[in-house]
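Okay, so here's just one chain, in C-alpha cells, the form predicted on its own.
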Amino acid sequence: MIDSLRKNCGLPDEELMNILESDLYDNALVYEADIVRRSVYGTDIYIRGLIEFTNYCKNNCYYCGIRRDNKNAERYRLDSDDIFKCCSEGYSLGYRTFVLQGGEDMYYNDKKICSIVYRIKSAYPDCAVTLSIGERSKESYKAFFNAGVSRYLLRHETADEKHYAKLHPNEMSLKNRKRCLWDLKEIGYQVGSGFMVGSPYQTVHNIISDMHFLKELDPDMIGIGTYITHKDTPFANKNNGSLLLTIRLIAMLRLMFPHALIPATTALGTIHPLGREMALKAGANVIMPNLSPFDIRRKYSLYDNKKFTGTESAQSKESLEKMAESLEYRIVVDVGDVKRL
C-alpha cells in the first residue's frame, strides 16, 4: 500500500481508510516519506518570514478566533511602513520569502495590496512574496500577480460540501473556495491548499475526500495542521485534533506529492513541543517563523495558546538552524520554489 501511495496510483478508499485508521504503518510511512523528500529537496528546509498584517475579517467561520463576531478580539492593521520594516528585518536575517497573511479584510483593496507588494519587490527583487488573504475575484488575483506576487496560500479546509457547511455560515461556499483555487492556478501562481486535521464533525471519509481533491488540484504547496479550538468561537467546547494523525497525513501526502512544499506548521508546535520536528522527519520541508511586530503577535489568535516565541519567532533563526541540524537537515537562504519532477 505504501508503495502505491509513493507512485500516487490512487489507492482504493478502503485501503486509504486502513492506513488512516491504524498506527501499524506509521514508522514505514515516515521512513519512506523522508526518502522521497530527500530525493527531491535533499536536506534543505526553506524558511518563510510570516507577516500577519491584519486580524480583521469579514467572515464568521465557526472555528476561527478572528471571526467577525468575536468581540473579544483586539483588532489591528499594519500599514505599508510597518510591513516594510518587517521585510527589511527579515531580509537582514536571511529570509527570501515573505508571506503576507491576514483575515479577509476589504480595507486592503487591490490598490493597497499591489502598492505594498510593489514596494517589497522593488526593494528586494531577489525575494518572493506570498499572499494568504482568502477569497478574492479573479481580477484581483490577476492584479496581485502582475504586481509581483508569485504564490498564494488558500486552504480549502474540507472538500466535502456537508462538512464545509458545518464549519462555515451560509454566506460562504465550498464552490467559491474551489473556484478561487482554480483561478489562481490558471493565472500562474504557485498555489497552496490544505485542510484542518480533526476539525469538528470530520470523518475519515472527509479526509479521503480532501486527498482526492488535492490529487485533482495538484497544488505546489500543501498545508495541513492539527485543529486547535478557540475559546471565543462556537466550537469552544470541541476537542482538538490528533497530532499523530496529522503526522501520518504529512507522510502520506509527501509520498503522493513528491514535489510539494509542505510546512511544519505553528499549530503542530503549539499542540506538542516537538510537533514541528516530527513533521519535518515525516516529509515537511518548510517552516514559517513569525516576522510580525512582537506586540501584535498574540492578537493574531486563530486558535488558543498559539506559539509565537522561541523557534516560532523569525528572530530565532540560529535556534532554527540548530534544530534542523539535530535532525540532519539544514536551513537554507533561498527563495525555495517548488521543484516539479
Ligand code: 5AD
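Rigid core: the largest C-alpha set superposing within 1.5 Å between the two forms. Since this is a predicted model, take the numbers as computed values, not measurements. Numbering follows the first chain given and starts at 1. First, how it differs from the form predicted in complex with the ligand.
- Relative to the superposed core, residue 23 undergoes a C-alpha shift of no less than 2 Å between the two forms.
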Second form
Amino acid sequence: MIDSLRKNCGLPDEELMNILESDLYDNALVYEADIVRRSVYGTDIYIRGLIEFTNYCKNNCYYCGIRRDNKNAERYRLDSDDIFKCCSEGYSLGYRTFVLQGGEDMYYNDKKICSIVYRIKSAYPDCAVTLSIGERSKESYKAFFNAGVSRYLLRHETADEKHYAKLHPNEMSLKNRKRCLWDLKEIGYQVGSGFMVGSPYQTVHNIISDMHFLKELDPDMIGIGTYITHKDTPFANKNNGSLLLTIRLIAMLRLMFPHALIPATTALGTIHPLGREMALKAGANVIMPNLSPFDIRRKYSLYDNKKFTGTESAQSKESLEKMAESLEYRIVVDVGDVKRL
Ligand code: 5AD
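Now show me the form predicted in complex with the ligand; what you just gave was the form predicted on its own.
Next comes the full complex, this chain leading.
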C-alpha cells in the first residue's frame, strides 16, 4: 500500500479509505514519508516569514474568524512602511521568503500590492515574495507576477461542490476558486493549495476528492491544517478536526508528492504542543513563523487560541533551530524553491 503511494501512481480509493479511517499514529507510514522527504530535500527545513498584513475580509466563510460578519474582530491594516519594516527585520534574522497574507481586502488594489512587492524585491532581490490574498482576476495575478511575486498560496478548502457549499455562502464558488488556481499556474507561479482536515461536514469521500484534485493540479506547495473552531462564527459549536488524521494525511501527501513543499502549519501547533514536530517527522519541510508586528498578531484570529509566540514567532529562530536539530533536521537560510523532479 505504502509502495503504491510512493510510486506516485495513486491508490485505489478503498485503500486510501483504510488509512483515512484508522485513528492511529501510523509509524510505518511516517517512516516511509520521512525517507522520501530526505531523498528530495535532505534534512533541510525552509522557513518563511509570514506577514499577516490585513484582517479585513469581504468574504463570509462559515469557519473563519476574520469573516466579514464577525463584529468582534478588531480590524487592522498595515501600510507599506509597516510591511517593509517586517521584511527588514526578517532579513536580518535569516528569512529569505516573505509571505504576505491577508483577508480579501480590496483596499489593497493591484497598484498598492504591486508597489509593496516592488519595494521589497528592490531592497531584497535575493528573497522570494509569496502572496496569499485570495481570489482575484487573472489580470491582477499577472500584474503581481510582473511586480516580482513568484509564489501564491490559495487553498481550495474542499474539492467537493456540496461540501464547499456547506462551508461557504452562495456568493462564493468552488468553480472560481479552481479558476484562480489554474490561472496562477498558467502565469508561472509556484502554486500552493490545500484544505482543512476535519472541517464541519467533511467526509472521508471529501478528503479522497481533495487528493484527486491535488493530483490533477499538481501544486508546488500543499498546506493542510487541522480545522479549529472559532467562537464568533456560525460553526462555534462544531468539533475540531483530528490531529492524528492530519499527520497521516501529511505523510500520504509526502508519498504522493515527493517534491512538494509541505508546511508544518500553525493550526497543528495550536491543536497540540508537539503538532508541528509530528508534522515535520511525517514529511513536512517548511515552517512559516509569524513575522507580523507583535501588537497585531492576536487580531489575525482565524480560529480560537491561534499561536503566535514561542516557536511560532519569527523572532524565536534559535528555538526553532533547536527544535529542528532535536528531530535531526536543519533550518537553512535559503530562498527554498520547490525541487521539481
Ligand atoms: N481552522 C483551521 N484553519 C482555518 N483557516 C481558516 N479558518 C480556519 C479554522 N477555523 C485556514 C483556511 C485558509 C487559511 C489561511 O486558514 O484553510 O485558507
